[in-house]
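Given next, in structure tokens, is a single chain: the form predicted alone.
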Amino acid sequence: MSAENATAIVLRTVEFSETSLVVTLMTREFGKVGALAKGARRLKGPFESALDLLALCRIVFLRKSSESLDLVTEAKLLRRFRVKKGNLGGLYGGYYVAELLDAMTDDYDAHPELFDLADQTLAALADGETASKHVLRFELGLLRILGLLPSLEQCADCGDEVPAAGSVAFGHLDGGVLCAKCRVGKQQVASVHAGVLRTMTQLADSDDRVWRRLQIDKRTRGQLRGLMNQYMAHVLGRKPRLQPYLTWLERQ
């Protein structure tokens, strides 16, 4: 076993015994890690509450060569995830970020850009910034980084340019927009305003300056939330558990 150092976000904790936890961590250096933290539930244990849900921490862990859990030996808290009283949008948004990271990444498949995006999103949600915009940004950034971003300009079927005007067909099963010719006979196709697609393109951009300047009106935000709910359910193969709570984001 070798000792590894990493920066981690706590995605999930499960009680293992009276004193220990099984934790799922998203690390910047190694990707997702499942580990046992012995003594983590003790009030005066070696982890000092650093392994709270969605906390950002520095950890030392022993990487097992077999399929058994790794072992966290040290954890130092860098930032706790705490939202202001009444900020349910930020709270549910944070839980949703954790759910997507856990469900859509593989063990030991590192994505430093995705880790940084999650860290920035959680910090913004805790600070009370507009939850709906930041969650949409996270979803689309995650899809881009993982190579799952839908086609937003070219037909997902034939590759032809789709005119960005009026209503555009978006095929969930096809992975993006469809031209009029390829739209015929397709299932699970939504009609989306071209402005929604332009907003998606800007939110998915890797350049922070592009999406931070973006102003999203209530109508566009509502259409985009509905589209993303359907598309994320298709990508995951199920409806995300936190999806029903995302309506809180639209109340901000």
Second form
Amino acid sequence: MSAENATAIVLRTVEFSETSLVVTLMTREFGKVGALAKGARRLKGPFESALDLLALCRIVFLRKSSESLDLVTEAKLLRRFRVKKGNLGGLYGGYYVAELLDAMTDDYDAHPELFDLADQTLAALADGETASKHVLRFELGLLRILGLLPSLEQCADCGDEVPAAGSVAFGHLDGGVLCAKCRVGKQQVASVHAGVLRTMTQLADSDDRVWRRLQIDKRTRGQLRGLMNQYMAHVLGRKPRLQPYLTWLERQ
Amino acid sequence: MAEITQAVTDLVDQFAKLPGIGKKSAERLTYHILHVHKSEALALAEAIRNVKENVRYCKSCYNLAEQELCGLCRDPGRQQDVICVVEQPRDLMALEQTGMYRGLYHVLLGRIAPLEGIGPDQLTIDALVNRVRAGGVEEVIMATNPTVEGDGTALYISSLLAETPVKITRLARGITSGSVLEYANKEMLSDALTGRQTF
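What I would like now is the form predicted together with the partner chain, since the data block earlier showed the form predicted alone; can you produce it?
Entire complex below, previous chain first.
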């Protein structure tokens, strides 16, 4: 067993006993880690209540070679996730980030860029920045980093350029836009305005300056949310638990 | 290894289902039961039966009760215009032990935890909102746990009560009495500064 140091975001906590927790952590250095934190529910001790949902902390943990859970021995809080008064959209956005990270990443598959994106998104949500935009940015960034971003300019079937004007067919099963020829006979095809696809491309861009300048009108945001709800459900193979709560993102 | 008797094995299995009790502890408790006087063991069984048959949730505040209303709700000496909202009956007991609070309670029987599939509908939030809307309440104290989910639950309830004229407060947080500032962490100090009071 070797002791490792890592920066982590707490994705899930489950009470294990009177004083212990089983935690799922997204670490920058090692990816997702499931671990037992003995005594983490005590006020005093090496955890100081740091292992709360969505908290950013520095942890020390022991890696187990067998199938059993790793052991967190120490946690120091760097930033607690605490939204401002009345900001339920930010809170549910944060929960959604945790759900997607937990469901879409594998244990010990590190993605530092994804960790940084999640960290930035959680900080922005806690600060009260526009939750709907930051959540969309996170979803598209996550899909890009994991190689699951839908094709937004070329037909997902034949690879031809799809004209970005008017309404464009988007095939959930095919993983992106479809040209008029390939659309015929396809199932689970949505009709999307070209402006929505342009917004998606900009939000998915790795360059921060591109999406930060972006102004998304309410109608585009609504269409984009609907499209992402369907696409994320398709990628996950189930509807995300937080999906019904995402309507709060617009009520900020 | 041969079984001792089926009855003993059954009791060990039942004890082992309790929280915090492992196989070894379950065996110790079983041997203890075997050694104590019959009346003492049967008193334990009777107490368990009694709890399961007679204890229910108070119709008004959802605290544990043996009648339709719990002792706190029936007590005319309690301040009727303040409701303290807690997650579980054990939180209520902790607050009662301070002897500092003389108002009423409302037990949510959990907290909103969307990641675990627990939504507002599975708690007693509607009953709380109805109690407040029925009138006679001046203040609602949010005493949910100071965690993300506890705070989130308080935030959700306060959004539902925003249209009522009721004052909504949250338990204070910050530095512990008897400690020194030098050793308080950054978060404690910032909470204490944010929640500072007129001296």
